[in-house]
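Single chain ahead, by itself, as structure tokens, in the form predicted on its own.
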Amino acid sequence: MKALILAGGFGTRLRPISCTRPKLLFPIANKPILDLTLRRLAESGVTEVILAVSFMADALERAFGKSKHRIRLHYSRDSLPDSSSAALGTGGAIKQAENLLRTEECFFALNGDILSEANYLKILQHHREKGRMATIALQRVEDPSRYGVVKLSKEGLIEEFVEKPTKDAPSNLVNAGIYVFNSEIFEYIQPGKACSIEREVFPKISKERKLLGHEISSLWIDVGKPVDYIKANRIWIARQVEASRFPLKGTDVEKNASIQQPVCIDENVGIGKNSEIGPNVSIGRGCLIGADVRIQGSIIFPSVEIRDQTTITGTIIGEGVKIGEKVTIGKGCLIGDRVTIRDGVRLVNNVKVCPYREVSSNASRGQCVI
């Protein structure tokens, strides 16, 4: 069985963290999102994966190479320039990989920025039993306006498909970004042109009664927004701690420091005295945390240095950041890679700091330091 993972997005909502890495390399519990997806596909019997790549494709290829979890990896590059407003899109990326996928009776296709525990084998079984051209995994959500929303018939066919409705959504069942396609799908996409499969292909095959829906009820989070990325990390580390998968390997925790689970701490991390880490925190490899530091509900990328008496809450801190003493970084802030934050600085309320910048004064209320 083969699968295509759509991995070419720019990650605009996660900037400035995504300025220096593709979304699929963002860590969840210190493992890249792509690693978690590949592991689950391997458990479902997938043996080959095609990564439809564009933005920072070389970084993905360096990180994962030719195989992972016994899955053979191929890289299908967007044939249009990264800067083009007419990038291939979801449908064009599927068509681009046709030569690698057409040999299969059917194949999986997945949005790369989804964290899910969906049962791929059940979706595949449903697809084969019903004998239609395409199956979309569906998830119920409270706010369907961010997604492609569907209306199902009694037979489980998708009767209506509305991409990101502004009002009057036909249901709260949304496209979960997990598909099974027969090779016939390629006939609906023109080669070498931009195509949104959600807006251009799904409505057509829905009218032809060839589009199935399959509702899933497992963990499913779109990690495209910072708040959802932090939520996904929180849920995932809680599940893994319960399974005793994250001992503190090679971590030096000084006397009177407090670790409040759930947390995920990677190797070679130092934590100073009287510091309080957690709950809902992940800390990447090689981080150094001083004394009397407070970190809650945050994601700390590798090789970050945090000095004494600093407080970090609800924040994403990029790789190689240096944070001085008595700094406060509050909810919703995004700190890009290799930033330096001087002593006593206060950053709160969704401040963004672009990579490689030095911050020596306070900022708040959505300011962007560039």
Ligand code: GDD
The other form holds:
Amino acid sequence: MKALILAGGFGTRLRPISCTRPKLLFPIANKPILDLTLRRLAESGVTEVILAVSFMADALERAFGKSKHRIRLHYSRDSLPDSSSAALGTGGAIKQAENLLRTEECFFALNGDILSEANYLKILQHHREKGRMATIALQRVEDPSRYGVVKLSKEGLIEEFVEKPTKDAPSNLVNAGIYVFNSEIFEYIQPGKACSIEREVFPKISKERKLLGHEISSLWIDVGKPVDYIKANRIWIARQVEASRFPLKGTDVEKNASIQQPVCIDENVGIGKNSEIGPNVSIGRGCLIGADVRIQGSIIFPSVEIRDQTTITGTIIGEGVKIGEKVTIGKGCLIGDRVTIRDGVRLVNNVKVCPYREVSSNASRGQCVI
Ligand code: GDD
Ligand code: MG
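What would the structure be for the form predicted in complex with the ligand, rather than the form predicted on its own?
Whole complex next, starting from this chain.
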């Protein structure tokens, strides 16, 4: 069985951290989201995956190479006839991979930015039993407005599909970004053109009664927004606690530092005395944390240095960031890769700092340091 993973979005809502890395390389419990998805596909018997890449394609190819978890990886790059590369949209990117998939009777297609424990094989079984052209996994959510929303008939056919409805969503059952398609889907997308499968194809095939829905109720989070990314990380590290018990190779936690689980700490991390780490914190490989530091509910990417008496809460800190002494970083901040934050600075309430900047004065409430 083959699968296609849509991996070429810009990750706009995760800027500025996504300025320097594609969304699928964002770590969850210190592993790229893509790694987690590939592992689950491998467990479901998938042996070949096509990564539909565009934005920062090289970074993805460098990180994952030709195979992972015994899955053979192919890279299909968005491109338009009149320009070397351009985003094709979800439908265009699927069409671009037609040569690699058209021989399959059916294949999985996934949005790559979803942390999910959905049972792919059950979705496939449903698809085969009901015998239509496409099946979409559906998740029930409280606020459907930022998803694709469906109206489902009693026999399980999607009668209406509306992408991000501006008013009156037909239900609270939404597209979970997990699909099974028969190769006939390619006939519905024009080659060499940008196309949104959600806006252009699903509404059409639902009218033709070719689109099935299959409700799932397992863990499911789209990590595209900072709050949801932090939530996904929190849930996932809670499941990893056993796996992340000390000692880890090269990791050195001072005896009187306190680790409040769930916490996920990678290799070669140093944590100084009296520091309190957790709950709900992940710390990437090679981070150095001083004494009397407090970190809660945050994601710290690899190779970050944090000096003494600094406090970090509800924040995402990019790779290679250097943070001085007595710094406070609070709720909803996004600190880009390789930023330097000087001693005593306070950043609170959704401050964003672009990569490589140096911050020497306080900022608050949605300020953006560019
Ligand atoms: N190759 C390629 N090219 N990939 C793309 C492109 C593109 O032009 N645009 C988006 N993608 C990838 C993204 O990287 C992501 O993995 C996936 O397609 C979905 O794009 P998002 O930008 O994350 O869409 P969304 O979250 O607003 O909405 C989608 O996901 C929801 C579920 O979380 C839609 O499919 C909704 O209908 C759905 O409910
Ligand atoms: Mg998304």
